[in-house]
Amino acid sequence: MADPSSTDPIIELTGISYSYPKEQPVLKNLDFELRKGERIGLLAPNGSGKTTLFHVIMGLLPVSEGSIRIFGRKIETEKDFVWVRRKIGLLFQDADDQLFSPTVLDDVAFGPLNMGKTKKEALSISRRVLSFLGLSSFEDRITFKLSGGEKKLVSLATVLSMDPEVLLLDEPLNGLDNNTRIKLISVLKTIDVSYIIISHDIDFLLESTDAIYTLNNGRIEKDTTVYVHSHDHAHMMGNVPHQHD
């Protein structure tokens, strides 16, 4: 199937609802679109459904209502979602949920190998991605011995090694020091990929995204109002809990 035009949504969610067992709906009749080239920030309180939304897009949680279209293709079955996971890279909030191989190089090469690359090709791709992220010296490091920030960067490498067309980044700043934060922002500005970032850090979102949305009562909303804080500056989404450096 040919790729749709750049004006068509990459991700199109219509009337999506999801509830955890014996709980009220987290997502309620939610509509959302991501188009090629868009870089969106998602800022909302804990428990509002941000991570749930990412897991729904990736097929890790089944919706009770609504439809999902990815690159114009209706997504319904697990086989469909296997295809989605080749197109969209998810960076988990907790890096320990993403890393499981003995060494960094093994972890980064796993995705390309799973996509049918030869071992030689997978290692070449992995080394190129690690170099791009400034992690060339990490190849033989033992994954579980890395710091939290190092694990987060290696997790990003595992995602980028699969050459995704879209990134879903769930709290990518968790565990990062300021130098690594600066490196991540530089990487995001360099790559030619559409993405959605979940973060409580408004300054980071203002640096790395073009629009900021929130989740309210199970639906996505875009806030166009500028709020002024006692921090002596103005920005979007001031009515949503967030953090400043």
Partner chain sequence: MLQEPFSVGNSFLHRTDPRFRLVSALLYSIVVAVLYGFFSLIASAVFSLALVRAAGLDGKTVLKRLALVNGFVLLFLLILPLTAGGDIFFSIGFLHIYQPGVVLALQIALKSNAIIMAFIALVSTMNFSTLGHALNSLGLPHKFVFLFILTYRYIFVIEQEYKKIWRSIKIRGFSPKTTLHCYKTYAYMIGMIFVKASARAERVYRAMRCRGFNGSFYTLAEFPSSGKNWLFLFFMLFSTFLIILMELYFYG
Contents of the next structure:
Amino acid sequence: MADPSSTDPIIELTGISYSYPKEQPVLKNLDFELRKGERIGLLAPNGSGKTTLFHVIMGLLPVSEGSIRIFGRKIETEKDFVWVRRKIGLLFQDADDQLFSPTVLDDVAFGPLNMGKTKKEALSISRRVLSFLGLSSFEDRITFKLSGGEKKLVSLATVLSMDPEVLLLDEPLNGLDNNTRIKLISVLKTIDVSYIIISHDIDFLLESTDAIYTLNNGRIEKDTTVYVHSHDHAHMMGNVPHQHD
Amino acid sequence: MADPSSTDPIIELTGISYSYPKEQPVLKNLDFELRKGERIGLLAPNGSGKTTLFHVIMGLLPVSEGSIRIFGRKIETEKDFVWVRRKIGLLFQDADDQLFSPTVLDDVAFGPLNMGKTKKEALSISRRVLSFLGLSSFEDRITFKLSGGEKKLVSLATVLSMDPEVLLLDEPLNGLDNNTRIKLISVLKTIDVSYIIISHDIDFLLESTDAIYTLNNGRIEKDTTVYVHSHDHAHMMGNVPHQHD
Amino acid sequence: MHISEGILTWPVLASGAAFAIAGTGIGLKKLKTEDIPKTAILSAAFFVASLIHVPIGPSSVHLILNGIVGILLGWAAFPAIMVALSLQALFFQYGGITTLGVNTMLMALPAVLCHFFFHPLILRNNQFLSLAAGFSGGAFSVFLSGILMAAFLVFAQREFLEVSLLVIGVHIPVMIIEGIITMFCIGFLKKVQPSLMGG
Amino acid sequence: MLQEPFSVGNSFLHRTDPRFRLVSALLYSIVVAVLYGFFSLIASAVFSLALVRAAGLDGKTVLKRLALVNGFVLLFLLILPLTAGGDIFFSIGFLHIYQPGVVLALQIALKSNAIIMAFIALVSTMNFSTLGHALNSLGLPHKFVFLFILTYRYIFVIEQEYKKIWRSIKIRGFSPKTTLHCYKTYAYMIGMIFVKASARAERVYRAMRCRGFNGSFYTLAEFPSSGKNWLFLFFMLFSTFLIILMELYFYG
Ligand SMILES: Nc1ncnc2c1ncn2[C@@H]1O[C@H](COP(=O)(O)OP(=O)(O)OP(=O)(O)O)[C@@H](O)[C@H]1O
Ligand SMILES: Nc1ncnc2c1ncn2[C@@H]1O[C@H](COP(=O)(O)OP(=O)(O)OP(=O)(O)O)[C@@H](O)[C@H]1O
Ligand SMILES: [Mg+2]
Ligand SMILES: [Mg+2]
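Given the form predicted on its own above, what does the protein look like in the form predicted in complex with its partner chain?
Entire complex below, previous chain first.
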């Protein structure tokens, strides 16, 4: 991978402030930059504004101050953000929020259709993405009835079908069982996009990103804390109840 | 702590089967026992029926077959379950489901009021529980504006204010940051109740329970798999991006 | 679709209230306690629908959805709609106390009729028939509400004739949009959660 | 999006027993709804305004609400003077402004605003748990109150589901147009809101049952029976009665 600092910035936030109506500011004069090829982790306490930051980047929350540049272009109006949303894919914190069509195929094809693809193109793109994620057999499943892990993977498919150049992943492993985690991690290793991952799981971040940032007092900071880091060893749990400390 | 196997069973399930209307059975001829003082973990894949099991114990889903005994008493009618719900507290998987009153204090006092306490008693119980959880300043916050972690703690307060003898905790750590996790774990260590915890986090279960079970094909089994278990060492992450494998 | 406070005369207000109370009484009687949460959901959805604007040409209209509420609830549409309208009055001061009866009538009566005409057709296994019934239900209920509204106005005051005609005219495009949306929505529910459609 | 800006406050009205407020609001509104005389109409508009002042509400917010609600009234104000017939008030070119139309339109405007202001001052100043409590103790059918309270709770659930689905639709490049694809998307969104909200409704109801809910509502809000409540009721009834007298004297 090329040294990121030498490549073009994809996302540039300067002096961003955001507060929910009638609340204290959540983001305060925040600066941030993501360059092509970078893979960044974001680890910060509950309520510190991580999700808010992602939603600001996508133009889902209107900032009061500061400037946003995406691929060098200044983003100001809703129309600009419509363009941004084709370049950047957001995986919501809660997979339940992402799916709304009756079947999986409908949902994955929704993005491409909005981008002006014909039905045929949209279908072939969707099938390709589903098969890449090993979800080909899911086409006709009812989205509402998928299990938590399945919903997460299909949500990722709906994002990937728009062929984004950057991914924003908001707690992608949340509530997933071990098999689904492993699958998701291997997918992240395969696809060739820049991404930012929000997670509370330091081991996962250490494994899948190149740098970890944190959010503190509404600003993004490089993370300089010492982490307790895990090394694995095998351990038998079983018929005999026993205690750990 | 007394050896649990010698104490009275609190929850006894025998031959329980449950299927959602027009679906395949989720629980099939399931047997399970929880004794006083026991602390049990339940680790099983997404969709295997863990949440369903908890809801069956609380009488929220009517079983078609099998028998339920709580504190030795045979539970059959809705009236029996009303009694059960005073003894057993359920923390829902999704905190959004649990909070429905406008303010935190209203919500925490809801249970005691329904149990026939006077307003004054209900208030003093609620304040006591909130202060025990370090949430005293939350009293007048609007429940649906809390952050994810705050909602979880307040949900726990609504359960504890009913003074249950057993807790059923459905993925209590889900989406919580490290500080909130530590807080919750320390609360679990302080309170003197038996509990069952559903979680996908093996480290957490190893630390806070005495035995781990799994759900397989609709039945509960003692878990005999070998777990990769973590030992901690300090690790510095910081200004210099670096890679792990 | 509301008639505001202060427009109708007392005989119209009183008879509207009387009919609405009767309808709500029947609805409550038929409503089983364990079905109240489901009814409340539809009532809340009816409330929120009025905040959703759909585009039509360069302009937009807000949704009404009394057709689908009626199809799914039957007589329970009366209490559901009355509750939703009370809350709208509480939150936005749309409608109001004295017009609650009239407004409930003009929304709920078409909804209940819709249930009796179209629900059996929608339950059929014939895809085309159920979609057609969905469209007709959505369009019919809005149309009838428009007619009822006009009728209430004209009963109150002969001079309201022109306003009434305008009201009916405005509702024609809304009718078509509600028809289309109800149709797709029924298709969605039949596929995703048939149990919501009742049996 | 959904807010109850008037329910917070500590005015005398906020502290009055909600049952007394509801009953007096109902009686007062019914009386105003049937007024015709300008004297009594203006008097009641002034009285309602005084109530709003007494409730100590933010004037700007109240005005915004009134402006919104007056849309329908505006329709009458614009059309009636042109179409009502009868005596011509004055003419602009070929446009005749009819006197009965002007009178009717003005009556409507005054009545509407008087009733709405009273409603804001007396009823919108309750939060929902007090309102539910009031409805309960006024003897409304149990099922109705239960439905009312649950609906209130679910409005926020549905609003949240709506916002979330809408976000998801937006990030996938959707922009509303008059096309079938667009209407279908709206229909799917509404269908999904129904389905998800029902599932959540079911779970919230379970959570309520877990905490011993059995259909009756208790509230922490205290409204001790005090002479002040009765004094308030008497004052409201007396004012309403005065307005009736005015109507009879000047119009009847
Ligand atoms: N719609 C909203 N209205 C008002 N305040 C909000 C809203 N959404 C979030 N907040 C508040 O903004 C702050 C930041 O929320 P955000 O969801 O961005 O946090 P987060 O870092 O993603 O937390 P978590 O780890 O729990 O997901 C919190 O204090 C939260 O309570
Ligand atoms: N209301 C429902 N109607 C129909 N099927 C349901 C319903 N709720 C759950 N199921 C199905 O029952 C099965 C078990 O669900 P349950 O929620 O108990 O799983 P779980 O083990 O808690 O999973 P997770 O780890 O994702 O929380 C799943 O296949 C699920 O799709
Ligand atoms: Mg978040
Ligand atoms: Mg679960």
